[in-house]
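The chain below stands alone and is given in structure tokens; this is the form predicted alone.
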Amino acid sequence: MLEIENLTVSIEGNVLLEDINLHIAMGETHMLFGENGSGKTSLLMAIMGIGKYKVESGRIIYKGEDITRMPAYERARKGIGIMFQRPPTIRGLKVEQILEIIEHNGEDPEKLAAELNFTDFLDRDLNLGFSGGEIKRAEILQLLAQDPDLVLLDEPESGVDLVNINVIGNAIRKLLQKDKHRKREKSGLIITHSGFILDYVEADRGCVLANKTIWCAGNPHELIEGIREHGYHECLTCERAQEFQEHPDDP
């Protein structure tokens, strides 16, 4: 689904990530773990080639198509789909219309909303005046719209109360067809801080991104733990860091 090959990516001059290699398989769900200003939501923005992030060197490949230098829309229709952690007040733009703009599936914009019980929000500006977990839902409504084969969610459970988190990770999982065990067709790259997305999300793979770079992989879970317990600096002279430097590609 992805492949991202030796990426080095800068704004305005500043390096942000260097030599980043990262795949993910058709039907599988990794998790980014970093520290705040770690570089993830730059990796994010690279991969759907949103701002002024500038690759430097390497290739992103999506679906075996080269799309490096692909602009933004055109990934976009191509099934690649971001959730913002903090994406644009629009005004004068409805919710409803988004939706109608970007419907993909063939899905009523209305029975979407009531699954997140937001249909009394399908006539209000998009994100104008929401609270930080119905910007959430605003932007998962539109991942399901869209229907995207490959998921880019930033922190979907940052600044979300109990209630919100669950109906998110229930739409999260629908996204992903975790409710499927077989033939899976959709692949999601999810930043987290917390790892409490892991409590309603199963991933396949967790990476951790420091230094500029992907610094270790492995279990989503034993790494989370590690990271509760240690923090991140630990994360830098941790033998299986170490041993991941030298063998990126080991499973």
Contents of the next structure:
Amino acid sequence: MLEIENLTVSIEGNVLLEDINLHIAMGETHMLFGENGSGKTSLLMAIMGIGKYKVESGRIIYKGEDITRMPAYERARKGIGIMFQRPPTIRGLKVEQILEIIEHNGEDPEKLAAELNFTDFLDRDLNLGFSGGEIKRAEILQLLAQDPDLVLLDEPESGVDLVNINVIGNAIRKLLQKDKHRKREKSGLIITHSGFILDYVEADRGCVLANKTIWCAGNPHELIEGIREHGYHECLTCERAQEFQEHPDDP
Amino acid sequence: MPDAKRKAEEAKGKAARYGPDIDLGQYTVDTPAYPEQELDKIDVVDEKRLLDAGVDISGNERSGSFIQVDSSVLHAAPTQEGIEVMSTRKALDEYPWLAEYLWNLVPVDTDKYTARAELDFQDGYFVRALPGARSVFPVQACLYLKAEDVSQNVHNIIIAEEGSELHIITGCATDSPESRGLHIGVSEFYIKKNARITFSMIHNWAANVAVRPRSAIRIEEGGVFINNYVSLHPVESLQLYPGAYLVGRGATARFNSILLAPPGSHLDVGSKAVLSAPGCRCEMIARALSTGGYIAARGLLVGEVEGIKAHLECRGMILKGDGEIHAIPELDGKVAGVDMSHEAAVGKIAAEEVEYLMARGLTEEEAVSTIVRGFMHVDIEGLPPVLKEQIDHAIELSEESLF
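Mind pulling up the form predicted together with the partner chain next to the form predicted alone we just looked at?
Let's see the whole complex now, leading with the same chain.
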């Protein structure tokens, strides 16, 4: 589904990511861990093609096609969807209007909104006065309407209360076809700090971003537990990371 | 010489407080005369240009129509009982009491434009809702400039008697986008106890037309005035500053303005509200968009008694070129216990909003257009669907000029 090869990304001349290699197969979900400022969001933005994230070198291959120089809207139309961590407020644009204008799969927006307890927000300006949890639900709702094949989620659980984390977790399961055991066609790359989302979404692999690159990778549960116990600074000297860097292709 | 004439004579050289001064000598008041016609037989106007200004000469879904071309009233008739629509001249003949309403809210010596409306009076419309009458559909009034270099000077009187409800859509247009002329329109609104007027004015002028409306509104106890003003087409120079006088307890006024200034257009648009009875409310909302032209967006709220509430909001966006938006919000609280506020913002289109929508599959152009449409969208409570459609239509038409 997604192949990232030796990707180096900068903003205004500052290199944020260096020599990133990542492979997400069809039906797989990967978790992305890393300290604040480690470049997790930048990686998602670069995959989406957001303008100011400049690819200095390397390639992004999606479904076998090189999309490195493709504008964001074409990537969206080809099936890449993103949940922004801090989406902007767009005054005058109603939630129901954006559901109509985005690339979508034809599912009834009202029905989707009902699944997310979000019906009352359909006639509200997008993100205007929304709480943290409401912003996440508005983002998930758009993704459900879009139904992308590659789902990029930037901290889907942050700022969400315990009731709504259940709602959001289940919506992400749906997006990623987690209830489908065979021929799963949706892939995901999810940034998480807390790892709570792992209670809802079974992930195939976890990656740690450090020193501007994929520093370590492996079983997501083991990684998050290690991070919880020792913090990210341990990652920098951890044997597992050294092994990964020597043999990045080992499972 | 009657008092109004004398005052007008004295003021005929008086420049307006705002807006570029206009040499009235450039414009003639001698225009060809057109006979009265049935609404659907009117053939001296460009139907499409009228329709773009919200005036439909089929008369469908209207409670009455008034059409004036230059100085000739072609048609004036209501189609609903309880609603009166006629030319101001005829109404003055029919109702001797109406003279008291003329120049009562707008002083005749305000400036050279009001003076000309008196000295070279060319009719205008009179619309009245009788006590308790409610217009089902809006009354449409059209002021149309056809001859070249003409100055159209009209005086309109609008009265909503006690407990009545009146919706008016005024479409102003020129015969062609190249027309040159001057429009002076004096409008005096009287909203009696518990009455309501929604007045939506859509301007479809031309790049060589100067426009000087002069309006004032008196709102009595429990009365409501909602003013929607939409100007999205090029206009050489437009200056208006209607004044609302909320004199009765619980009177309400709302002004919504949606303005677009392409290169070469000069818009000086504002409104004033004086709240002088307890429980009065006023809200002014302006959206100003410059694609290279100049917009002054003014607003003045005056709170004269305790217990009034008023808010002013102006958002400006400069899309391209060397456009200029000058937002001038003013609050004047004259006693303790008033609740008045304002917010104003002028900026450019936010790159992050464009990128966000692009990540949802919109091209850059589609994203900008979506954001601008949202920006110009104003939620207007109680607006009849047909008026909302007209305003939305006017906004849609303006989109092609954005790129």
